[in-house]
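Only one chain is shown below, in structure tokens, and it's the form predicted on its own.
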Amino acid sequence: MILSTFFGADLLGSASALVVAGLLGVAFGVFLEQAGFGSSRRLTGIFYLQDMAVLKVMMSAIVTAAVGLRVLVAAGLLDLSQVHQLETVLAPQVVGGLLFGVGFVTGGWCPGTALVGAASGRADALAFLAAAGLGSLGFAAAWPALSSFAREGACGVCALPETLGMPAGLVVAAVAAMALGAFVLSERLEARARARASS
């Protein structure tokens, strides 16, 4: 039996789509703050790597999503033709991504981790979630003269096995030996930084 999907239906705008994502996303917040990411503090810890808890976590998930999936094609329960992949457009993407680390940096949240501290009644996470807004309308009244940059380097659905000619058990291989090395990474500098703190 083949698992069905919201998209696979073409069902992502019904109501029962929305109420499933409403509550996934209340979730996803509750388990965000009780993580501690509802703290700008613990989010920048990153940049200073003091603290590597959002690589570690990012790269679980990672991991964890890509391992599922695989598991599932391969058992012949799910059609990735069922599952919603973003389509590539490389210079829009690369852009936004500084901009986004640039956010992250400057601001110490995310959108995401942004609406969790806000929930909890932290300013800062309010000012940001008020500048974001501001960033959206401004983006949108640009638009006009942006349109044409947003389809700069589109190559649609592009996947990292189609892209680097590789089977697909063997990239989620090595993306889990990096998550892997990565940790190791995260541990030692987590170590060093409770070092020099403690001298």
Given for the second form:
Amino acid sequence: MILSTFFGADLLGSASALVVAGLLGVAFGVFLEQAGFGSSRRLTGIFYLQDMAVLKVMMSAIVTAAVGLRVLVAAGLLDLSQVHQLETVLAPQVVGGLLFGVGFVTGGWCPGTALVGAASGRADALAFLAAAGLGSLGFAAAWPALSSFAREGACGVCALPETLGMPAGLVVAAVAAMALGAFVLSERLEARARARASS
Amino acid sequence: MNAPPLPAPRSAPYLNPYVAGIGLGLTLLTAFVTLGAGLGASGAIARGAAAAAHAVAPAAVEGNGYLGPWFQGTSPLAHYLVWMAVGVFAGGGLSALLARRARVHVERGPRVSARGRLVYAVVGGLLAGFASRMAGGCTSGQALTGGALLSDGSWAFTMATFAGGFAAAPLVRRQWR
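Provide the structure of the form predicted together with the partner chain, given the form predicted on its own shown above.
First the chain shown before, then all remaining chains and molecules of the complex.
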């Protein structure tokens, strides 16, 4: 039996899909909060090599989902055409990423964690969210000037297995190996930060 | 006046980050096999802002090349990402309450005023909101979702985000120490 998704059935806008999305959001919010991401200090700790929770949580999540996805595909349970694939548009994604990183470390939040922070009573998270809404409108206002840049480096659905000429399983294994390396490094950095704090 | 230490002594300890990450990954995987789409957050914020702007200046918003399509025959709020964001708020709030971490305050270091910290939050929010529209997503929709889908552009976004964050970090550290 092949799993069928709301996206695959062109029903992502249906009432049932909205309810499922809401429930998934609850789980998303619980895990973010339990990870400690209702705290800006903890979130931005990675940029000062003090608290590496962001890297550990992100890489664990990516590897878990990527392995699960490829296992379901390999087992013949899921066809990747059932999952919306993100398009690569290199220039705006690199420039947007750089700006986003500056915004993240300056504001102390990213959009998802700011929702959790606001729900935890952080007034700074609420300020970040309101400003992020304004920033989005600013982008829309600048759209006439930015619309051609927003397509710069467009390559369609480009994914690492094709780009690197490697089987998807091998790419996922490489990502998992990279994650393990990042975990070892993170634990060492945190041990060093603790030693410095206590000395 | 120094900010009170966080987390408050009575609050529950955080979940092990690897366990939290696996839970987050399973949530993302469930989204892939049910919705057929990953997680996201910045899209909902943009849609909320667009709906608010539409209440004030409907013609301008509907005539905008970027926002206009969100209003064609529908509301920008009737979108799975908006409902997901409502869920994140509810789940995050519930978890914070149960862990006794919910408290109204401005988290900050001892050398910055609450107002000063809010200025950092607003400047960062403006940048992050703008940048997430440019990149087509944020840490959720690009880094996590696109990362798991092995998208070239999402991995480029993630690397660029860390580069930008590390580059700017020394300039904004005053708010924490």
